[in-house]
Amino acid sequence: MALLSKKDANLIKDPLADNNPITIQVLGICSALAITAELKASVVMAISVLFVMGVGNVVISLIRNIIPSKIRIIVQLVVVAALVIIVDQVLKAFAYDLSKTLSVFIGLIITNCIIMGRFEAFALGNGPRRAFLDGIGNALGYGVILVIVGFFRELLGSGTLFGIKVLGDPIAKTGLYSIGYENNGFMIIPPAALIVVGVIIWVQRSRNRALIEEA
């Protein structure tokens, strides 16, 4: 007997491909621009959102029948804010330098459209199990794009991955020519993230023509 039904499995698989929160729904772009200059920051942000969305969806699902309709948005904000505070305190305790790098962007998870959208569109109308799968799926879809963007921006912009030199500094220079890799400073500024995301969108739509919107 399969662990997950096809319908449940699609809750995880769809956001990874044909219904990705960033490349298809065009949500969460701000964090993709802001924190993907370093791969480590991208991975930590992805894990943070995974925790907040997975746990948050379950909490909202569990209390969905007792939340007054008029204050449901406030309740959702309180839930996500509490989870973000936990993430922030854990980072400060175990990865203080990284918490300073991410600084305000961890707090801005509270207003992430992906999280609030899944609370409103799915967790409020489904049981805890399906809500958890939906949260994990969408968080993974978001995180995969962040990690891909962070990988290329740090590699090409700084010549490093996780702060470790991969491409290295130029090893010799002769006149106007250099032997080795020259870091591309453009890749570490926010507009480069849009270019990388654009390339991902182009590749995705090239592989699945059904995703191309008709003019």
Given for the second form:
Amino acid sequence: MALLSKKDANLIKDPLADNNPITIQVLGICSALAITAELKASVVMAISVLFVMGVGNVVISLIRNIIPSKIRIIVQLVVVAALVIIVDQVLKAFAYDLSKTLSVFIGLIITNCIIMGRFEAFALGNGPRRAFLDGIGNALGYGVILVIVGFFRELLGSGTLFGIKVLGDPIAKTGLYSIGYENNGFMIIPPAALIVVGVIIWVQRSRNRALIEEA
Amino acid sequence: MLEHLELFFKSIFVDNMVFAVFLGMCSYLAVSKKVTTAVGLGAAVIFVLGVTVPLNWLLDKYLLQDGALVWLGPEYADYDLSFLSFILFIATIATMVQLVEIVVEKFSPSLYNSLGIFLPLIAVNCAILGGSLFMQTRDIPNIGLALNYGISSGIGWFLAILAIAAIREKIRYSNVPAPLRGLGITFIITGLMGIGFQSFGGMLTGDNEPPEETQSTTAETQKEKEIKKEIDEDEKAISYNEALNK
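For the form predicted together with its partner chain instead of the form predicted on its own, what are the coordinates?
First the chain shown before, then all remaining chains and molecules of the complex.
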């Protein structure tokens, strides 16, 4: 990486695995789980968060020296809320069906703890360039988990990916269904998302035992 | 009266904030290690939801909805400010939380000591904003019901965090696989509890309730409706859950 120094590259790389916002820092679970029944919704959600975090981190970092620390939470909330309104309006204009599926969860990006957490922990103390990289890195780490969960839930639950029937047609009994495979309706119900994330955490921590929590 | 009761039980059990729509998960996971702190946070959530949902209902009704500004005069009738709702709702919540904190600190220092540290946390708890946003999308018709909705979904959240805190206190004595310890097992337990709560789903399907109401509003995809047919699978999962608990 000639473009980025090693320190900067780590800002993007760390949140992808060993310091993942969802599985390690436990931030931003709220919106992550409810919308992952479909891969498409997960991808859109990940992109929305990427936009809000990248831009938001830069804005906060630029005004960090003029925010009075007593009211910084409200200032941060207003910045995020403004960005989320942009995302919401764009989605309503260009992807109305999807914005219906995501319903209030786009609005809930405002209170996504990842965003507030990174503002507090990073953007308030670092310059705009590093803050931008940190925002992008964390949003990518969040997006990766979202896409993994969405992938498994849609594949196992409905046998589709992005709405395309990859495993054959369950009604006409083609493809995998011809040998008696059935969709697992359990994966579609909301609590399954929690279990899938739990299993992802399990896999990640068995591969990297340094992450195991003390009992 | 009946609609109040129905909304009350529905928001606690059927549309439980944690188990049905995953709101407030961050503080739910972070502050559920001990029952006493969980109770403090839960009480604060009930209180703040009970205050902010009716307030935001008023804002929505008289400021934001399509044509809501008509009380200013007929020429304002076609204004639709609903795109501003995120920013207004969150501003109301943040100010209310700050205000509540100041008032409680002044008048009841003992309550402040037990509740105080959680109050600032609550401004960014998604359950609070979620309460207001669901109140908006579900078109709650009057302020009494909005108050009811706020308090009862707060109680639902309170029950959830109380239950998980109690389980986490117990599970310390169990032999959980090391990589699953802490966060992992909490996720899986919450998932199993969520499946348990799904069984309340059929509880309130009285004839005076439009059938699509529970489904369309909880941000579950249309696919879920097709899946209703597969309720068998659901029951299998619940018995699996019970087997696991044994």
